[in-house]
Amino acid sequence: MLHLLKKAKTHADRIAIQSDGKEFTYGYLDKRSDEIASFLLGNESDLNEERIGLLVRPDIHYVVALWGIWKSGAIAVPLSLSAKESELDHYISDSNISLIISSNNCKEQKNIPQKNSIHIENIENINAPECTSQPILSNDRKAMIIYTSGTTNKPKGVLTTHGNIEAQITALVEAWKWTKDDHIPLILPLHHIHGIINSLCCPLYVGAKVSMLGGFNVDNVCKEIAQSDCTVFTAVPTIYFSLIEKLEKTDETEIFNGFKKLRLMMSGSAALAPEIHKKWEALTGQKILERYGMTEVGMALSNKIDGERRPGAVGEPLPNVEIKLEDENGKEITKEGEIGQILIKGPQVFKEYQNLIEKTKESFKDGWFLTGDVAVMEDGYYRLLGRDSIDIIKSGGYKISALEIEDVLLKNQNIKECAVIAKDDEKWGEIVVAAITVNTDSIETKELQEWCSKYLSDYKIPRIIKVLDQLPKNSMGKVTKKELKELFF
């Protein structure tokens, strides 16, 4: 991570950030973050891994605050703008945060609990009369705590070092061929690895430009793509759903041309159904590059930028990443076509879970991180089948991937989005349950039931189909199947 901060000096005159109609150079990022670091340090020479919360909207203030925290020797804890008071209470108490950097325009401050014991400093008020010397940081120094989405359990604080973060960045810079001539619109939340590392740190590492557009708005994204010189785009599946819906209804050639000229389009944070790959390529001519990662390891697998981009697959290991599959008995799988849990080893793997010593120990086996995700190797590429705890349905002695069923459902033109989960059943063990949103009011649930019966007969057809106005999602737009189960059962 130290190289990210040092490299800013070599790109001092280049535009780094576009935010709220203004442009900011790398020199500005360097100078302003120095001021913030000096303010935080005060009379200290090193904050020695003090935990500082970051509750800032996705704009220029976020970047300089993050860099300032790192330069001071503290640990940055990015907080979700959409978090409820109870969630913020968990993050703050679990990380032992005593100071939160926020901003005047951050209305979400009202959700911060126990204000009397937590000091909130708005970044606009942070000034330092002179910049003081900064601590020398080694790669093994702790740098950041990001909280998991808590898909199946309470959110865990994933603690990474500067070395972990730098390994995550450099692997992607090499694999995806980032250069200083790139330009990316940033539309993802900045309390998740996808937004922080992929969309922000990678381009800033090479001297590229980032347009911070705030939260995702389909019209704003299309306008930016149509009018700017963007070269790279990365998003989550639900954003592609919205973009497809927009493009199918528009005849503005500038938008289509904008997407067609991009050198790289990626998707991650959740599986992108092959049907969506096909629709996007038909509309824009672009083949989406899908990859696989998680908070604990950054990115681990990716389709090739100069090779096959196979719909439904997450590709090969990224540089300096080791991957293997193990069966239920902990035996390594050496043959293609056999399903197993993904294990990962490499310099990008996180250090530990905050305050969870036993959970950290349980998550590693002989130096390999146990991801809890299930995949299969097919023709040299890994294909993700889902999270073992929620996406793998055990029915009638078979293991069924919810992701595969979702792709089949999306073949029906009346289905806009869907999510598949399991329901306990005395006969089958578990049966398949589907929640869907539809494109039209004219389709009857019974009609969809019959269609599903025909196309999903191999999967002990869904016994429940629930039509929802919308699927429950987290701040990344990822369907929260835990909440979905609560809706059903």
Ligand code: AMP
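For clarity, a rigid core is taken as the largest C-alpha set superposing within 1.5 Å between two forms. The structure displayed is predicted, hence computed values, not measured ones. Numbering follows the first chain given and starts at 1. What changes on going to the form predicted in complex with the ligand:
- Comparing the forms between these two forms, the C-alpha position of Val408 differs by 2 angstroms or more, with the core used for superposition.
- Once both forms are overlaid on the rigid core, the distance between the two CA positions of Ala65 between these two forms is under 2 angstroms.
- When two forms of a protein are overlaid on their rigid core, residues whose CA moves 2 Å or more are considered shifted, and Ala37 is not one of them between these two forms.
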Second form
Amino acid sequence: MLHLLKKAKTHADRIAIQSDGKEFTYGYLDKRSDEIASFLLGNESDLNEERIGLLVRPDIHYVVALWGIWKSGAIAVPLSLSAKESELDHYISDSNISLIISSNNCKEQKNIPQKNSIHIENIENINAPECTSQPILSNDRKAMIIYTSGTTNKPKGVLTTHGNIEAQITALVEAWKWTKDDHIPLILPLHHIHGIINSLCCPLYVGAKVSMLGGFNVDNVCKEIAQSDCTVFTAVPTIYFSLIEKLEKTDETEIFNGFKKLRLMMSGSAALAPEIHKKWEALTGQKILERYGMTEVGMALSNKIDGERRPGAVGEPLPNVEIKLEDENGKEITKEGEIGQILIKGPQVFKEYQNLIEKTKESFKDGWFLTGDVAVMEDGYYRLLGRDSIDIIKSGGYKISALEIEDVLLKNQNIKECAVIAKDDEKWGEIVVAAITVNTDSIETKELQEWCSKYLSDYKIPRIIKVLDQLPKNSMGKVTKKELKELFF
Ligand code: MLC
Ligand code: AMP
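The form predicted on its own done, now the form predicted in complex with the ligand:
Now the full complex is given, and it begins with the chain already shown.
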């Protein structure tokens, strides 16, 4: 069983979670998650890696449901609250989910497809006696599946074990010096590892306090930072962009003082522009610690907590993480300044992609995970240069597959051809843009844009900047996406 869950008993009286104006102790988390495990187990002694979906807002219910699922021996599949019906359909059937834990205030339940005959259980209705017996879980037991987009046209389920999760947490507790006196605002979504591992599990592992703010809202974050005793902050670059906009307009000294007194501010999930790093330091005196991670491996590289925090760089390997760079021919790079793909090895690296045996095999070379991220080592620190695939877009910290969006666009009978590409953007890092040709003269860009809003998740809506007569062709008869980007931007 994860130490995370066991350790809750040792600080039972401490406040673990602040959510919706209430405080919940570790003792409460332990007891309520026991009840949920007991309910899930029914007459069984172990759910043996049954998959249970989690469609819950980021509040106290999420935490007790996650812990309850783990205690029952099941695998937790956190689901995106912004997923449309077709996306939920994919997660549910791919993971073979038969039960989804949700809550009364989760209006997104309406997006759960009916055809899967899924059972939905609202957590408030779960009343069960505390468990007398729970399964004993070894580190190699499967614990969680997180869906992430990639070069395949449907999101892949990244399956991690309890041992992987434990290793991901302990590396960060050590590197970033988490202690029970820490207090963090949780503002990130809880279907990705930045939110689940960095913002939630690390503080809960050490007995610290998490204020669940229910998502990102610039005013709520500033209020919390101004009024509370928060010590640690982690976010994606887009959030720092929004905070800078706010701080440049306000003269409320409590907000500035709140940020100034934090012991650690971190950024990751996408490249933090050196410009944001510098502006934030000028406004608050805080040098943001940038780190690099991936759903498949947890966090891998980080600037030093007590050493240099270099703008534009992601630092050095975290504890127990092995890193190497390889050139295009698969030869290891040993010199600084030479560019190569990042390969990662260590106990935190995931077990497999759900239902994708071949894809899993292709993603490893001699036990090293091939990240697809390209980097260079300079003066002892790694600097990321981008991805080796043009079809992966990072927008607002979310990974988006161009192929997935193209697949959906082509379902519109008015669209003849399409190419989805990323446009650099100060706030979002990249925004999704679609170049399309149409079958009819009478269709308006606005109409297509509305159609996209309906069939693609909010954050994936491509900005259709131009409807073309035909996609431009080069002398070989086919334009590459790289050429398209050069043509448009
Ligand atoms: C939203 N909008 C976008 C957009 N997303 N526009 C362009 N591109 C995008 N990607 C628009 C909306 O349509 C809306 O427009 C307006 O912006 C506000 O939308 P919102 O959804 O309310 O935005 P906001 O709440 O501010 O959300 C921004 C955010 C969110 C940054 C808080 O995107 C977020 O939580 N991102 C974090 C994702 C994350 O956790 N990634 C980690 C993956 S794990 P209008 O016109 O209606 O106003 C990983 C590993 C690692 O990567 O290393 O950590
Ligand atoms: P995800 O699949 O959502 O976990 O996203 C992981 C990807 O985010 C990595 O493979 C990187 O491409 C990107 N990423 C994470 N951290 C950083 C960072 N600090 N700078 C640039 N890209 C990052």
